[in-house]
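Only one chain comes next, encoded as structure tokens, the form predicted alone.
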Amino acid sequence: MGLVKKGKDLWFFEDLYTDTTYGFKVAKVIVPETDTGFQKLMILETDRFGRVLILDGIVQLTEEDEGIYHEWIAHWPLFALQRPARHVLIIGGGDCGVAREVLRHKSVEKVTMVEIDRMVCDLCRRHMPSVSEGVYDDPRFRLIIGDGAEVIRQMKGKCDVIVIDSTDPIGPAQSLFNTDFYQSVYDALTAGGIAIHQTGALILQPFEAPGSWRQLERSFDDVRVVQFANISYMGGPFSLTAGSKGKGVFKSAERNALKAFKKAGFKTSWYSPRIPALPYPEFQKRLETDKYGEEVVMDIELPGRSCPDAKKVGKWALRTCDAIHMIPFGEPITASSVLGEGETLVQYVETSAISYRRYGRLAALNCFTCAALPMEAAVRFSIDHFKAQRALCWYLPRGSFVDVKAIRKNTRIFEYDRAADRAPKGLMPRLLDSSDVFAPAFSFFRENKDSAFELIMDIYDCDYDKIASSPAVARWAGSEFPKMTGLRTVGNADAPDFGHAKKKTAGPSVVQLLQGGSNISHYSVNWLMIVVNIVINRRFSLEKTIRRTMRYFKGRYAVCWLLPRGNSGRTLKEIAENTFIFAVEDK
């Protein structure tokens, strides 16, 4: 929203979130919105907060409370060290608030700050001098104008503490939220060193800290989240995520901080080593979650001769959103209003998608979310909506960070009866080696001749540049995938922008409708993962499709399921015996 006139007064409203905002009254515009070449900068004067720095419509700091953020992100790692820091690297931080706090430590001999946007430094120094007070006159301080992701590669083993004081993972800061960058940060640390990164509001940006946590875990020896609150950062609890080079660094962090703080002999206004700043138990649980999302797959026998059209199925999708407490995104996607044999309808939701297609008398439904899924509510509502008696269901944990045997144990195949109070315990899929699945003698297609099936892929450790690019994912779905499989597309791949920081959105989605089915995928920049659902009634090469998809996204590992879909007359045991799970390693 930006600047808005309310009667005689001028107000500012933040643009970070698509469904919520906060604002304050502006006394004076000090620097009108200015395009720096990297972002849009504005500095405002307010009676309540003093001067306020805004980048791309998002509040970065206010003179009133900037010390809360700058003291915590600087002093927490510096005092946590087992030995005093000598060289500190700051990436971003053009307002110099972090540098100001770091330079209060007498042990620090050198502070290097790498800021990509010179205008941030110049305008903050001129119009908000209290933030950078004394920094530019200190001979220990060195400013480099450049890309932190590039500069850090030249600093292997040189830094005791690295502070990543960036904006959110959009625009010029996007390169600072990926695994390759975090590995460069780890390499730049000395033994026992600590890196710390701002990772957003824990409630309103619920996947930012867990995503960074997961990426840091791949490179660092220990990971810790620091929680505090700052009035200028909407959403209540705010997070910093820290990683250490060496095990056991954080075990002694509180003890080290108490001693070092007392020895330092200076006073702080907001930071104290006696404040543990541990995340609330609920946030810690979210950080340690072992899966990216949840999915329930349903085959429901349609009563009589009913063949629901797109209007009726669209109502099912929208009301399913209500049943599972999700917000629909955009209008339903479908090839036609008739929804004939194998034709698909997809409804995006705020965390992924809900989909439908019909094979004979069976409605083949999928409901996937990147948040907690009220599975029974989704199944019960679907049975009621289509006036059916029961549903054949598969429950799948998606993107689990455990081995394939554990994923199999958490996968359930069950029948849900309309009269039942709850879902039964169910059966598990068959675990096979990928070589057996890819062998010519594999019996799945012989036993499911002329029937629909579903290939599900969770591909891990993908290439950041591919996962971060909606056009690259759409190109895979609309062009590369049809070449791999020989399947014919209907229309173009749809890859909407869900909007950064949209509540509960862990990753965008791509839909490619196919003749006889669909290819629906969801991908996460934070988790470097793509999860794929291909439902189709035509056979294709599993090995070629899985390996080429892994190669396209440079994924290192995949967990796959193979499900028979649209099958009537089979017992639950027969369905379970014909449902497979297997893992595929990168060759």
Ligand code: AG3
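Let's compare: the form predicted alone is above, so bring in the form predicted in complex with this ligand.
Just the single chain follows, nothing else.
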């Protein structure tokens, strides 16, 4: 909307969101909207907020309340540090508000600011001199006009604190919100150093802080969200996401800050070490533990000679939905009503899928939900439905981000006995290096010669356009995947687009039935990740399939599990020894 006439008055309305906005009355246009070559810049004067800097229709600061943001983003990391900072790097921040606050720290010997847009520096200096007051005259300050993402690569191990004061991840700041950039930020820090990035309004931009959190988690040792609220950034709680180089740096952050703030000997208007940086600890906890979904995988020995048909299995799927409080979506997908060896029945649920196949006397079941999974109810119900005695189960936290060791710890392999009526604590899978999994000597296929198996992939940091498109995902499942694996498809790839009721699951899903199994995958456009389950009774090249799939979706990182399926007569211990978890980086 931008500038709008209301009667005699001129108003400005922010353009960040398509369905909500805020505005203020403009007293005078100081700098009319100007294309800087990087973005559109405008400076307005208002009676209430003083002068206002606007980039691409989004309010960056007002003279009235800029102190809140600048004080928190500068002082929080500087005071949280375990020792006084000497070299601080600012990326963006052309108005110099961050630099002004950083330079108040006497310990700081050098402040380097890398701003891509010279006009932001020049016009703010001229028209909002109070924001950059003292900065340009301070000999400790050095301005580089350039691309922060490039300059930072030359600063390995040099900076105690890095403040990324960027616009939102639309426009020129896009290259500052990805894993490569965050890795170079990490590399540029000294040991014990802290980096902090503005990550948007918690409620109105619900995927920014979690998105940065997950990316920071890839390289940083600890991650923290710092929150405050101001007027300029509409939407209440606003977030800064910080990462530390070294574990435990944030543990002592509050204690360090109290001491360091006293010693620093200057006054602040908004920042205080006594205000906890975690006014919403529950939100932080959610970020730490949140996952895309949960899955319970069950191998159940069918009694007698019974071979459940599609109708009976369809009933199992629908009733399982009831048992785990999920709403089924569409009709079950299956190749035939008989359900012979290896044939699959899949029932989409709200956000994922439930599936069945039979290998010999074993029913191989997968029960995946993106809501909370009442696991025992699902297992008990399935055992009852098929009149079985026991189930061999795997519990998998799906899409729980990047720490493969933590994911391993949260994965469980256990046996559920109807008579015992309680799931024991269970075992964990074996963690391997992907190079071991991909080596010709890898024992998995030798040891599981005759049994079916399952390859599960959670692939992170995928390309939005690829995973948002139903035809593109159907092409992967229906033609690329069979080419990579040599597996034969049955019917066509079914790729509906559902799950939009929850933002984390919005995006297409695909079921491709295969000869002897199935390939089921879900795509989250908001989390930029995909989850894949392939259950099959013929082997294929793991390396080729995983790497090519990552390449197809431009995924950067994958956590994979390998499970022996449809085993009768093997002990829990043997199964656990043959269940693997491993991470794959893109090459």
